[in-house]
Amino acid sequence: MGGPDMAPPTPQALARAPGDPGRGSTADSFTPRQRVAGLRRALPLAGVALIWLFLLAFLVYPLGRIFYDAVTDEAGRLTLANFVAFARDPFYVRSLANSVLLGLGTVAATSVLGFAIAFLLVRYDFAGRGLFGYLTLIPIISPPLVGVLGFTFILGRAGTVNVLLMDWLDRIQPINFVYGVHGVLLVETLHLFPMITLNVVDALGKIDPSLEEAAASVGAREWRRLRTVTLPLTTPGYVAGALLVFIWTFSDFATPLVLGVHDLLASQAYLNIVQFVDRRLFRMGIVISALMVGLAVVFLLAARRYVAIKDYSSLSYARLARRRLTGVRQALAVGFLSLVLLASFIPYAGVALASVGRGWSLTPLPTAWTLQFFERVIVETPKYIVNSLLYSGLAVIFCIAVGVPIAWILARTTLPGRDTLDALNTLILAIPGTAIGIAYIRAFHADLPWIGRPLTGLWIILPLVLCIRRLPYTVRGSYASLLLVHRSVEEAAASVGATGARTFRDVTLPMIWRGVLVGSLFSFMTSLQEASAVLFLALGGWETIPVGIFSFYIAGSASEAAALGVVLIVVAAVSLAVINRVAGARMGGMFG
């Protein structure tokens, strides 16, 4: 022991001192290659945990909000007023019965159309099968809102049907073919069925055969064994495919409003969001907002809820011999595929006639032709195009830079929180997008922190909510081509050294990268037509094709409107040419 007259131990003794928890041996006790191991251990981590801020600040958050204005007033005091007013409208209850009803009608049409043309082209063989699984899926390249343009032009009042019967048959009053209800339930039908025969081609595909040969072995007839093997087989992905036609028929407010139906909620929420003047209605329409995301999440989890009933866990990858049809099954076969691809064609006629035709006025046709509107659209005023390819681009950036990480999450790894990953990326499918619009405008209209303005005044909000919109398909392209590279390919990487990043770069990349290209083609095709929640957040300067497409025909400019729609065909057509060369008949999987 040192006496009294011992001097004190100096700092840095205490620093070189064994055991000594200080910062000194702390930082001297990892080795560079330890510092290098430990930085590979969080970038993963914090990967995740940007996905999570993603996520939560432009999906969770504006649906939060607008769930929070709809249950407060003014002073932001918790009330149900504003939904008890709601209930007690008579026009706005009659506005939720008709898009239900409207919905469900599109459901029904899409399912018996849909369900009928899967069947041919999977299970028979017959003169033009390759061609017309080819042409079944062109309906699906061109929003709603063209598709409507298309049908006034050949079917409206003064359209070419009507003009030649008047000149035909000597009538005084056109029949009207699409202005009403009857019309937009044409219009969504006509588009949108090409969704429900992805799904059901991809869920047939599925089935085992030696199911039905059992059933055919016991004595059940041809009918008999579609209805109880293979129809209730084929309800996952059919189940996916209708929820998405209902919700997009429910959430699409441009067609119902060119065609003159306003008692829709889609309608109304835009209505009263877009007029700025009557507080109590801007209130209104946040309140229809929030109901039809509520809505389209009760939707949801009914059909999730109905497909985990049964189980479906005998499903595989099979091919089926066709049955080849001769004499008047194959002409019927023909002729039924050829009727409703010719009504579905009956808008690309419509539009490519008026990008062209000048004095189309009570003429069957055109009676001039120019390139003038093009000139107008391409030339004059690029930016419609211009911004539509940058924002969608950019949305496909962000999607693959956000999806594909999530993909790996839920295919590769245990993380908690997984199941609510995945459950996030369903329910981006079931927004609405008129919803998630005007969510934006209520989540991001404050002005942000050094910069003075909100975000909503910034044109990177058009492709941030362009890919919130159409990230799940990236994601299900990437999870599905995950799902058949074999785990032991990536373990074989890593015993030989080979890191976590370098082994998805060197070895499950090239194995997956079909299902990026397909999933982000998605992504790009459909925020190219996306025209809901634009509407919504296209300032001056800022407008994509489907808003130009709604301004100019609004403006009577319906020229140029079709211009516009041509080259949307036209940009979507080859997305979807590659799309079909790469994927082929598994793109159901996008919808499922």
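Here the rigid core means the biggest group of C-alpha atoms that line up within 1.5 Å when the two forms are laid on top of each other. Positions refer to the first chain, counted from 1. Quick caveat: nothing in here was measured; it's all calculated off a predicted structure. First, how it differs from the form predicted in complex with the partner chain.
In this overlay on the rigid core, residue 71 has a C-alpha that sits less than 2 Å away from its partner position between the two forms. Residue displacement note: residue 483 has its CA displaced by under 2 Å between the two forms (rigid core superposed). Relative to the superposed core, residue 507 undergoes a Cα shift of 2 Å or more between the two forms.
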Second form
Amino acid sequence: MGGPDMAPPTPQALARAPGDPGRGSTADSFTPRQRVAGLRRALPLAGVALIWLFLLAFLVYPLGRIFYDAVTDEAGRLTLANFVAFARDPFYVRSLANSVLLGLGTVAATSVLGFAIAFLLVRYDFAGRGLFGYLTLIPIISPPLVGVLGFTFILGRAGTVNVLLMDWLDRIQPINFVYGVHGVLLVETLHLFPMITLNVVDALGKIDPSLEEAAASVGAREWRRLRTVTLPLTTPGYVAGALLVFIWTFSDFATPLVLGVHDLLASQAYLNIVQFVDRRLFRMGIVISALMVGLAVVFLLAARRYVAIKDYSSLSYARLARRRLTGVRQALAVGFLSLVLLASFIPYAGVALASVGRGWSLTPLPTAWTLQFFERVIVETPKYIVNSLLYSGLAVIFCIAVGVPIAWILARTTLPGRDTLDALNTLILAIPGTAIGIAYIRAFHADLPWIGRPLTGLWIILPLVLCIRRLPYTVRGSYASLLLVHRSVEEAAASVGATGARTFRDVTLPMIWRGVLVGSLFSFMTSLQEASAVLFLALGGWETIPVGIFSFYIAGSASEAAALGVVLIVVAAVSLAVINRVAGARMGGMFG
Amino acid sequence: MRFLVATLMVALVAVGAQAQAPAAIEDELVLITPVSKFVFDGALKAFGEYAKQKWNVTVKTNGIPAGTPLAYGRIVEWKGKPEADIFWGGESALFEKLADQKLLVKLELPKAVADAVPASIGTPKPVPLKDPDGYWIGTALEPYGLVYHPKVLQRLGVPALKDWDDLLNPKLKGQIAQCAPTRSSSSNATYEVMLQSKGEAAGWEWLKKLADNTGHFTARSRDVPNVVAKGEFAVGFAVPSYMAFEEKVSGFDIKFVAPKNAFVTPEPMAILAGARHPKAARAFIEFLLTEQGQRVFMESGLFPLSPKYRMQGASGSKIELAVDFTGGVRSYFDAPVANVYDEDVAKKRSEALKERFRKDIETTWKKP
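Can you return the structure of this protein in the form predicted in complex with the partner chain rather than the form predicted alone?
Below is the whole assembly, all chains and molecules, this chain first.
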């Protein structure tokens, strides 16, 4: 929302349909040139139809299917009994309330951290600013489960800190740092604050400095300027980030389960769905998933409404004069950022230690060291890495094939259904992966014609689900750069006789490739980490790295899980470094 | 020249076909199983070597790890067109439910192989080790007991655990990890053992006291020995022996004990109806019941299914480590096995037990 879809497209952009040759055609009928033009008109329309078909088949239909399941009984009769049963069960109601509270708590905590960091990075200059800018993004790439496992290795009841406390102070009972809701809050906050930072950095970068200068010239002091000018201007970006933080926390089941917190909605959805035997519980899992999707849609609409009213975003990135911090202030800024980084790197330390430690228990550091876990997950079973790269690679190809045209439609056309397309694309960000995974299981277990096996029995379902889940990043990356290419540049090319295709190749493409690249790299990186939907769909032999992490963990081999986690972190950190180099501050637009 | 090549090729194909002739099994095998990777990987690897030697077939093996309820659910959802060939592990009742839905085929094992497995073990309630109708057969014996971390117990000043009631020691408050019976079949079975040995009312009283001492309900039963091995919690409840042994083999200091009446399962195995590799599946089952196959289990902390074999290895071997780990038992056929667990009672109470757990324990449980 702080990003592209809120920025009003320029009137020129809305003036024409795609591929419309416009002034090129004449009134003469059936000239060869016109036939080509007719084809040129028909092809894009066929393309648009294909894109809609893709979204209908792999997004709208599966989601519709879980809503259908949620309001029917085993015999297929319409009923609201499932929701009544949910509302009557105090445990479920408590789970719902806890999930909302935890989501809000995480938003509050990440906001404080995220805003402070974004402000320091955008407004001030100090030693190591660039490095901090990159490092404070790193927590976002923490793969599911890895973060929480890392925390328990260091802060668990038998983690390094407690062991040291017990050894030095002769304590008998450990301090409970992580098991419980407070632990979930801690883990989620240190994982998700970059979402706020990214969006606020993006928004701050777009504020015209003259606005604040104007405020200063009429005598507004720093705090007042901040409160009345700066903060309101960052609201759209912030709300977008906050919504993502909320949804992420709301739909994460891995973290709470490791920390023994079961009275949350996502945990209940997961736990119930895996109880296939008990059809009643299974259906309850579907009902909870439907409820989660419903709530996500409500929050999304609420946020959009709020942001839509207050849309101040402009597309130009203002050139900022950063204020140089010196002396104590610099020390404070560097100290604060280092402290946040230290805390958010706890899981990496824990995971790295666990991946090379053997039989690590009740000692501050492992006592026996080994590379056997890396050997096992890289050399003996390369399938995790191979599958991950293959599926994520395919998913990105799909993302580009579907996403760049979508971005084009959004940025350059007035096709009917454009708003719906935009809404669907944003909706994807809000839908919990758990719900998508469950929806696919329900929607695609019927045999396909000709093939004779259901889609859930074919591995192609994994790149497909990854593509749907990560499509918005490609769309947003491409859209943002399309908006930056002024329509007049393309028109200039057309006026000197360039065809639509030629204009695209010679003028538009060179200007937008950066955005497409950043968007698709983001799709790639986040596909690599996707676990929640894939976990429900992966069959034997299709395991990706996150599925491997999860199955090693639930099979009791935390060390192998840690080794795979390290592999994934390294791959993601490299992707992020590339993105950071190519995109700089503009990354924020990807998330909103 | 061309003729020569063609003849040669025909000859080669013929020779190839001849060499393949005894290859009575398919070159692929897929399991769906709650049994841990640690055990099924070993079994699949040993079978691969055996198949290579016997039929010169390289079998591509794969295991889909899934908790018992999930595995069962997937098999039902597959509706006779399964993505796996074999279902392995969990309670025998589930196998009977699957056979009733015609989702299993009869094993049709050679008589000598099937007869080598005794019909049942344990008193007063015998535990069946194979299906009289021939739809499933046991693979190895496995007790569900307690695990503990000796160093943590020592720090808490609690003596080594021997019996169920040792879990109610007030010094263990917040130190016990268990998995909810709604999610874990091993937990469910052990809850049943407590209810059936103490009687329903006293049984629930005991289980509530256990919950008061419980510091962590895990998401899966496999997490229980994991958190104990790491030292996060001192004691784990209702843990299958091999899961705990896996931690021991990975270098953790952990102990296992199977108190009186501890649940014992034969880890049943069955071939799914519509399986794509039925011959490989049958060969796999036959292999597991040979001495070679049983040794794979013994090295994983499971006990042989037949009195013919005993846990006996060179000193320092994995088998001896397992014997030491499980308190010196070499065969479940050496001494009478006490068992009160009644499958029929458990089956009937399954829903009620879960409902009562949710109401009386899950909803009211507070993290100590």
